[in-house]
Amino acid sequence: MEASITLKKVGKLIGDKTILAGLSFGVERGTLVAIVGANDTGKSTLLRILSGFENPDYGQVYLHGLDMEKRRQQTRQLVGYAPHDNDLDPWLTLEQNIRFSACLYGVPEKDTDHRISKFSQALEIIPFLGELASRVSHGIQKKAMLVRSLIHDPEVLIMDEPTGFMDAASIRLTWQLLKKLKGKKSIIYVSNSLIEVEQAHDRILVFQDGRIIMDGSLDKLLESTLDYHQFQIEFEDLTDELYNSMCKVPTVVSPNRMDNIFHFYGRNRSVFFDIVRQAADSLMIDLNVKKLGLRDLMDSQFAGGGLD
């Protein structure tokens, strides 16, 4: 599939810190793709950079095989970006900053129109159109966002934290409208929303300072722990002696203990009863036993490289 996107040894610095380290990869057209990571791990920043609002320190960056440094304006028209902070102009309502942004992109009225009332209906932010900016909900605002970022119809659209601040009615809106668009556009977005990144993605990728340490859909990044499972017991009491000696059991992974509960991983659910046999003569309260999904991929017991 033909590249929509194209890093080559992309790098950003501040001072002394590296925010992106020499970052080469692509994106295929139409994909949506979720980026992940801690706070402060460069999401944002590599965002930016392929909005075109910040420039990286070293590499290139392309779009549609155009160099955005040297074709800075032909590029920018493709892309519509959705930043994480509220970026509208208070003093203007929602439909008037949309409006202004068109007219940055020299869209023609008659497109203008067509597209603030298909993609507000879809939103259902019809009736705050003409509200000031300032005087409407953060949800409302990030959602006026998104319209102004499909205001120019861009090929690229770019994300951070799409859903923040909104209740569960405007996030199943919002994501309806985005798959939508899914395959027509390429998406790429930053969430902290785990369940939303599982539920909404072809590709992710996961940040850890300011590198990618894994990439693939949640199927591909799971493979190497489709075996496991995560346990939590509530003992009664769980006293150092019964815990380092749960912890010597072989077929316990990664043990670590909150308070009278035992977490720890393990290839299938029998692991559960060689604890049993361990803590034969300690009263258990609770068991939660489940596969692992994304946010156990993100602890840092799996981003070094797996389980094993």
The other form holds:
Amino acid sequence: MEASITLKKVGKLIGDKTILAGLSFGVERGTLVAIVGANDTGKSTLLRILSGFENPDYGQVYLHGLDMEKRRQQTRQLVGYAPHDNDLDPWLTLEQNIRFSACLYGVPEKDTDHRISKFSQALEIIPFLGELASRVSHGIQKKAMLVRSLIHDPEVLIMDEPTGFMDAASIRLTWQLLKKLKGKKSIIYVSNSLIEVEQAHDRILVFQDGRIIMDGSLDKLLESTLDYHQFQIEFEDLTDELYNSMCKVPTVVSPNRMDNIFHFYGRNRSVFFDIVRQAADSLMIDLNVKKLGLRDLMDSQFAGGGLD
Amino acid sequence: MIPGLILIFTLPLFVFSMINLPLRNILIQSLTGIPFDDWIYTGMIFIVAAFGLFPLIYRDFFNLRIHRKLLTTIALAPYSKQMMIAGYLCVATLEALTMGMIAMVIYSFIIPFPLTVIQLVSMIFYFIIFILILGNLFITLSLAVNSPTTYMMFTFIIFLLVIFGSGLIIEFGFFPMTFEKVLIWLPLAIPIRAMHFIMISGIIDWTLTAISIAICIFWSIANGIYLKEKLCQ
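Take the protein just shown as the form predicted on its own and give its structure as the form predicted together with the partner chain.
Entire complex below, previous chain first.
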């Protein structure tokens, strides 16, 4: 497939701190790429660079083969950007905000009307279009920002927390729209909602300290968890003595406790029986076992180092 | 809520009441012999326009910028920063011109219109240059300052300068000589001096006019570069 975005050794420094450290990767046209990682790891900075809002300190970014620094005006026409925080003009209505953006990009009136109607309908914000941006909820503002970023029909859509502040129904509508757009547009987004990322991606980039430490589909990323499971056992009375003895079981990994709940990781379900043997005299009142997901992978104890 | 439209109509009346009414009892005529009412007429129009120009630039370049609103989106649009500055200045000039026209209509009911057609045309020409220079000054200030308190203090200083230190109301000859030498070369004062020269003598001062236009152009370019720098782009 053809490349939509290509980064070549892109770096960004703020003072002495390295925000992005020589990133090189490509994004294929029409794909849905999720970027995840701990806070302050450079995810949003990367989005700002891809949207053209910031320049890298070194390296090149190419959009549809065009150098973003040298072909600024053409590449900006290709990008739609919805930042994390609300940046709508508070004294304009949602529709005025969207139309203003359409004017900036020279979108013909007929197309503007059509797109406002189409996307607002899809996101169910038509009743709010006449409201001042400062008077509607954050979730509605976020949806209006999404419509605004799509108003000039960009080839690449860049979003920072696309469903931030949204209720469950709005999240569903937003993803329905984005999944429809996938294939026609390259979509790159940053999200801390890992459940959404698990459900909506062609590819996931895991960020740590300005570097990509994992790259691939969810299944590929979870290969590194080596079939680990997460266990949670609730005891009627979890004494310190019992907790310490269970921690010493060799097959138990990263144990911790919360009141009477003992939490740990193990390579397979049989680890549970090792614990049962150890705690045979104590009363267990609840048990939860699940395979590791993206959230566990992202936990700082495992990212980069893995469970072993 | 006070609608902005009411202020547009009351502002010229306030300027007239606060500046013209008391000062006409102190100053009878200008140092060049022009009756004070005639001398102050253009000054009042310029001051009203300066007040009208300020909110637009404050809103977009300071208020929305420090609150990380709209300016981001505008900055991402496929236009150069120079184009952005020029666009804002054009809109600001049109707004200021409209306010100046409204002030002229209001004053026509209060005092006799003192200008000939040539003087009116030259006033509009230098008015545009004055507004462009003042607009650039406000843009630089809005980009350079990040604290609302500091911004307000600077704004008060600029308005004091526009009203009393640019030659619109108080002639430079009334200031101590060393102070006068500084004030006459302030960018805001240059187009006003050129306008007064043509009104008094009927001759265009090409040097002052050229300097004024050059200041407009170079300041707009500098603001474009500064905006780019400020947005890290």
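As the structure is a prediction and not an experimental result, all values here were calculated from the model. Positions refer to the first chain, counted from 1. We call the rigid core the largest set of C-alpha positions that still match within 1.5 Å between the two forms.
- Core-superposed comparison between these two forms: the CA of residue 197 stays below a 2 Å shift.
- Positional change of residue 246 between these two forms reaches 2 Å or more at the C-alpha, relative to the superposed core.
- Once both forms are fitted on their core, the CA shift for residue 167 between these two forms remains under 2 Å.
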